[in-house]
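The chain below stands alone and is given as structure tokens, in the form predicted alone.
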Amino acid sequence: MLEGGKISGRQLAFLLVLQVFGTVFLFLPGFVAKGAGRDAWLVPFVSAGFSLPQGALLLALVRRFQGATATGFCARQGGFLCRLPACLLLLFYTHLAAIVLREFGDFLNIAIMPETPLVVFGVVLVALSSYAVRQGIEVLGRLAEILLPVVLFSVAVVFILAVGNMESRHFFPVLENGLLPLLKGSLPSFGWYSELAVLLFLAPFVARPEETGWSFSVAVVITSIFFLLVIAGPLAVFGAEVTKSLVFPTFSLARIVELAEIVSRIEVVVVAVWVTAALVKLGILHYILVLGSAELLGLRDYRTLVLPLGLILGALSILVSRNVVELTEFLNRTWFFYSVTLQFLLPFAFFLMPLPGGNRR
């Protein structure tokens, strides 16, 4: 193993939550409102149901890998065909990390600092991510343990302060047009929940492996509860028609909340907290990329790849789309098929590979 650090079951759960929730609040509420309309608040329940078969698959693979990561398992098999699924996963995570960088660059550029060049946000986030990744999995775990409660608290505060502006009529009638719009609106969220597949790279470092299933379950429950808040808040305040037209519905909600005309303009604090969440998500993907590449290449230390691959991610974040409109169209229309294929269907290929000693269980 190239990584000697260990994380607790709670840290694994927090890392999984930040992997999914780290960017959920940016675009996803608008996407699900476009498909499901006023039934969008039901989408988190459907998404949690989707995670059940995925969780069974991932936990079965974690047991099959016998303490190795997905790339470490493939590297032990030898041969190009055995390494191919792991290579495809790493290429996908490279693309995903570049998208995460671009999402937050566009978000900060549009919402907070329109005069700042996009490349500046990428350079800062990559530099911070590179420092965290060089420190290893234990630092990422501690970062998640510290930052996730702050992120969730900020989301809860925004939701509570917006209660006075909410109208329950925006939720009714429920399922007026049947289940089809709800299922259509749930598709983009499946793409985000599929990112729980990073478990295949993080589970080997849990100090007590028997806690892995508990960590996955806790991560799904926490993610779904707060996913419900970031959808229900804008929906109850703005209604489905306005919510689906907003680029950043949750940020728009944060801009209108105030407390007794004393506390207002809290969106800047909220943005700072959310950017730290994106930093952890980028750190997880960056870590998987350098560790997986080092395992497939047979290197003795993954840290030599941290900076070169960080620079590649920074460059790709500029090239990944021409503007925020093109990026949101890709995430809304294509991301579900792309993400579910690579993170839910592709892992079945690992069951076709023989176990050490010829045992195919």
Second form
Amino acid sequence: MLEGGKISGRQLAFLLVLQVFGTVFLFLPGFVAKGAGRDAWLVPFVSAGFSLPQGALLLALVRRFQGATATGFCARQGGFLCRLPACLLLLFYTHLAAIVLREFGDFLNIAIMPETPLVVFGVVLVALSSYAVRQGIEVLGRLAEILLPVVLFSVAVVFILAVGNMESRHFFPVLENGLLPLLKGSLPSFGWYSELAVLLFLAPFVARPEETGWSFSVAVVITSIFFLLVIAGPLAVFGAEVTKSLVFPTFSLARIVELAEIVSRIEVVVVAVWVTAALVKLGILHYILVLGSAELLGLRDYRTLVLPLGLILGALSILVSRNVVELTEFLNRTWFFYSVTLQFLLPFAFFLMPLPGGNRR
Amino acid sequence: MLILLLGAGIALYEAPKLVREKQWRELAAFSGFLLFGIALALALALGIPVPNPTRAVEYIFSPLSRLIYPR
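If the one shown is the form predicted alone, what is the structure of the form predicted together with its partner chain?
Now the full complex is given, and it begins with the chain already shown.
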């Protein structure tokens, strides 16, 4: 085992929440409103339903891996065919990490610091995550434990302060055009929820493995509740028509809230908190990449790979799209297929591999 | 230029320990990733066209996404 650290069941749950929720509040409410219109607030419930079969699959795989990560399991089996799905998964996470970096770079660039070159945000975030990853999984777990409550608190505060501007008529009539728009609006969010597949890499480090299922359920519940807040908030305040045309609906909501003309323009504080959420998400992905490639290549230590891979991520984040429009189009239209294929369908391939028998090295 | 400095910095920070402890496998993986990263960053900085992974993925899944989002 390359990693000696252990995390608690609660830390695993918090890591999973941040993995999904770390970027949900940027673009996703807009995509969901585009697909589902007025029914967008029902999407979190549908997505939580989607995570049931996925959870069953992931937990079965975790049991099958017998205390190894997906890559560790493949490396132990030996053979090229066994390593292929794990390699694909790692390539996917490389792409995802670059996209996360890019999303936040674009977000900060558009929302707060339009003069700063994009690459600066990338370098700063990668440097921070490299530092966290070098310290190992325990530090990432504790980071999630400290930051997640703050992130959720900020989301809740924005929602509560906006209650005065909400109009319930934006929610009705429910399911006016049948179920189809609702399903269409749910697709992009399935893309996000399938990122719970990082469980395949994180579960082996839980101190008490029997808590894994519990952590997964808690993560889904917390994610769905707060997803409901970030989508219902903008929907109730702006209405479906406006929400669909906003690039960052939740951020726009944070801009307009105020309390008795004293607490106002809180968006900068809120954004600072959200960046920390993205940092943990990036850290998880960076960690998976480093640990996964070290295990596949049969190395004795994964820490030396942190900085070179960080450099690759930073460069990739510039490459993945030319501008924010291209990025949102990709995330809205293609991300669901890409993400679900690699994180939901591909893991079935792990079932085909023989369990380690007597011929273990 | 900055990229080369950064790459050299990373190499100087990590490599001596690896050489001292004779972890050749680790050293090979480390240099491989580092060289790839530097090459990628340099190509981007100098404006050499690099294939875009997002574009490739979009192309692969375009038949499926057309089904749901007809243009």
